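In the block that follows, a single chain appears as structure tokens, in the form predicted alone.
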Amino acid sequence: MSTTPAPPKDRSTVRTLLRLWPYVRPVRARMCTAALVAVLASCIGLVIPLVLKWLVDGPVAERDPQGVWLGALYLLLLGLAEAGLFGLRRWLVARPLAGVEASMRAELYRHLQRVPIAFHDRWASGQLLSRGTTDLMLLRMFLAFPLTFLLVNGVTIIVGVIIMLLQDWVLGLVILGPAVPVVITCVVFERRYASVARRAQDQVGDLTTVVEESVLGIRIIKGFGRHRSQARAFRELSRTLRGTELHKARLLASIWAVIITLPELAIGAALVLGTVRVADGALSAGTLVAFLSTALALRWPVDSIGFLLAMSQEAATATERYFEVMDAERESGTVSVPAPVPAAARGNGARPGGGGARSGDDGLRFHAVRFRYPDAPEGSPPVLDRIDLHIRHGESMALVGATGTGKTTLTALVPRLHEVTSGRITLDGENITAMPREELRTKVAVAFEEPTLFSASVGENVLMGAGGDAGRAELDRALAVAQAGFAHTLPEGTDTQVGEQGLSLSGGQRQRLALARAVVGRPRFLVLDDPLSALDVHTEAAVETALRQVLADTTALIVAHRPSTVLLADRVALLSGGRIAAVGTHHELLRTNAEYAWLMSGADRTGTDGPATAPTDIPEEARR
């Protein structure tokens, strides 16, 4: 069910993970400073063998016990150094760490306000919200541990080498001997690790989505009683991940069945060679002690490699898939503009029939607008074809069409949530795509079909649709166009939490919050998806009574299907087969067109299957 794209299969983990360099950039002072305080604080961690060697041939082989206390004395400040140094590594990283991972999920959140609506139709919600949490907090431990440990691991087992071989060089070639396929194991290892780290976290991402749809859609879930089956889709999806993420174990757990007895394996046979040599002369006590000693120091940087390993190869996965969303192309403010349509192909938009028509392009018009979405099929034919459609200034127009023939994406087009794939859409003579997003957006106000509200109070839903200095006549007025002064009897008045999505109101009572938002800001056009459609008739009288006189001083397009809603628009524009089909008044179209006259009527057309055609018997309400 994952919708995200498939990773690169030649990817390098090095390559995906410098992408992270302009985030960590300003704190790489602190960054740095952290990793020499950690480099310093292991090579502290090898002197301790070198203090053990010379309190062993020294102090205590010839029994000097104020050098033993000498030497305990050394041992004590060398670890308090280490662990002291050890902390302030800690320290220097955590602020720092914290800042880069909050500036990464607020450029995440912003990027996600920018991208078209496209993306977001093609991305599940869950994938988006993994990217967000989960694959940040691996980032920022991978910086915080990993990033650090394999510069200061690399450093310690390098310098512990050098002093073992300078200490017996015999036995530092045994202790070496376990290298090559240690090596060997880790390149294997980082190779098919890369592959189940990345399904593993596109797994998290479904399972946040069934969980996040599940939550949204309870209502759904218990009133049809479908639980046992979203919890079974959820069990399948949980399993799934479990054997994934055991899976990533046994890797884990073959790399260190490797990495941790082959050393070990060394090591016992280094401390067998090496009581040989101390027992035949060729070699002293305390240096056997050191050598073994730095041998055990290096259990640790040596243990490490695996988990250091697959953290960074999640890393590389938590990168890949936050740039995923990064690397989508965001909105333009503005693109260039085509050149004009010649007058031939644009159609009249007259009113047929009316009288009193303005000149020029004032308003909002449609010229030639073809639509296809991006992802559709090659060759398949565009939503909308060749729509020309003039709105002149200060007038309204219902646009009506059968169930799926492009009402609502035409009206996602006036404001920029699709961009027309040709043609041109006008707002008093300039094209909108000559206009910054911004500008564009604060002509038009938007009330769509399905009313969305967010997990704040009512009045600050509603006066999102207003600029800034929108106050409390402002959201009065619009609540009483809507006729949602149910909004003043809630226990806080507008300023009651609405909860998310505002579940807690009735159907009807998000519309008209939704439609107050739209009014709010007095905009100088307005497009409305089937305003209505979830009020009763009574209210649905009264808001199209306070509505009219909104649509007196505004420019409007609104999709209807009641006859109730088209008789509050001056005109008429039928859509079908992704065209338009006719223009006029309500009572024109039903006189002229054969389609209009069906869809106004609300027959039944039974034993048809092509296009509409007009019933003998429409009923005479439909015709007033």
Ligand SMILES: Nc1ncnc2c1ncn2[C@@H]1O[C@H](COP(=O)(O)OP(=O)(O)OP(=O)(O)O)[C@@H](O)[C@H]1O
Contents of the next structure:
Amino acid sequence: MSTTPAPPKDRSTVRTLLRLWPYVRPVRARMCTAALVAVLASCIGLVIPLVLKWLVDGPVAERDPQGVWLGALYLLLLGLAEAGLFGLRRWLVARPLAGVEASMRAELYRHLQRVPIAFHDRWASGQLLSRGTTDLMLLRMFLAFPLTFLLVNGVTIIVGVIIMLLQDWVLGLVILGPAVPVVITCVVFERRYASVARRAQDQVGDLTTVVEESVLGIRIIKGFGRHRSQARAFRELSRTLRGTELHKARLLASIWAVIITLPELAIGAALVLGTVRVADGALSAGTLVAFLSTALALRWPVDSIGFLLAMSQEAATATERYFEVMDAERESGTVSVPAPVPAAARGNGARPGGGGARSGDDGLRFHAVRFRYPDAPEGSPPVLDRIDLHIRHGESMALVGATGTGKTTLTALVPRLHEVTSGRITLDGENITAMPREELRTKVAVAFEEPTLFSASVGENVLMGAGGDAGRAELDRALAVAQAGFAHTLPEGTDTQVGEQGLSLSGGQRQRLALARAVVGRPRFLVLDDPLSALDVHTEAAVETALRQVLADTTALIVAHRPSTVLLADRVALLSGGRIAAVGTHHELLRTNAEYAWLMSGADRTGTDGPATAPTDIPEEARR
Ligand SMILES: Nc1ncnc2c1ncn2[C@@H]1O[C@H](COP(=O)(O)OP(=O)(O)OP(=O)(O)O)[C@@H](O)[C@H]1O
Ligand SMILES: [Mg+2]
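One more: the block was the form predicted alone; return the form predicted together with the ligand.
The complete assembly is shown below, putting the previous chain first.
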């Protein structure tokens, strides 16, 4: 399981949350209106105690029933206005905030499609998944509630305190007493809560990864009877997460205890003191009622500060986690889009005159290509070192090498799934790094060892390899080339939906569909990584016959393990020790290169061509 970068130690909640501004900017007018409406609603709530005061000191004291009814009507109207305004606030923010969440999610998805493969090698998929779901939901909730209500409640508390001080400043000071300890608690709490919240959100990511891996690897898990140990691993992770969540709950509980108890005590003290003063005649009963109602009206704004702060902390953590992914582009930007240096200027003398060959039909060339994985350990040798290879226009070249020598790595460099560490690769003389990616991807088609299909119809999966205008005819041709006629016999033909990863198809069927996808766009360059490995001998022979026609008018690089696949190609390159050790025809290499002969005979033992004691004994006819 890959890991994710450690979170930064120092961070300011406010500064982190400010990074959301570009996303909130488009809806700022509505957000501000909503906040104003909420402040207004909240202040209307504070007028109610003043009406009460008038009611107690006026009509009630004077025993005037008509006045009491009038007061009750005022109170009702104020209550209705408050409720209506809060409803309006909700209506104002709901739609724009759903939009903000959707656009952030879309941007994350777009970004994940663009970052180099090395990024995905490094990041666990569950971590990305949880950032795109849980974290974004936390952000939307933050924008909907804490952001507005920290402001609204702040204003309400200030206005309320001013009203109380104006009613009676002695009682006001009693109520204000707990402010200092409450603020200190909040500051301490915020810091502790931040670190626990981060831990919880990371653990959700880890848990997601385990779930995802066990769903995708369910066959292995069942096949090896690992469901118990897998379940144990899951249980342990979820127990850890539960522990962290409980830790969060404990922190929240202690802050609530402080935030609720202290103001409550202060209200009690004010009540006692106020009653004594009313009895002494120093204070009117109406003022005391108004004072206490105001204090009670402020209870919710004060109490809610605890969880509003908690939600803000979680939102800050979510923002941090979101931008950890979004910032990846900057880190790899220089790698993924190197400045388009003129091909000839970067030659390094790799091949004399190599960069100069700018004819339209130069084929595919590797010039002194060196590659090491960005996450490889320090000091380890590069996987590929000074690869020089020329596949002429229209030629097909087989790439042979022992397992783990870097064949897959080499093929991944052509469509720029990885960036060369040094050296360059040219298509018809043009450096691939100077080419817009769309152009590169239409010129080069690929099929990998692991044929990946998507949850879509068979036809859609294949046509993914072609431009938007490809239709039925192209689909049928590609299926024919890949010997994937079985697609027509599926229950709904090529409209049949294949499940996640195409798991409902056999390995050979998936491989043939992946091959059809590679050839459907009639690419100028074809890169196939061991495309026939899962096929039986007869299907393989049939695919080869069809593929031969395709190869006749493309330039192809085909990774091959079996002599039968090698024989599809015009020439063979042997990859060994990070270099191209030899290039020649199959028969030449069998005669002249011991390693090649050994590789091919090894392949033979497990392959289909019968024993090959004498290397030259693998005639083409033997395969038919
Ligand atoms: N994402 C990666 N990060 C670091 N090292 C990698 C990564 N992928 C592959 N490697 C290493 O690079 C080397 C070459 O791997 P590669 O997959 O290119 O071999 P291969 O020739 O295709 O092997 P096979 O014939 O088994 O398919 C291996 O030693 C492998 O461990
Ligand atoms: Mg490979």
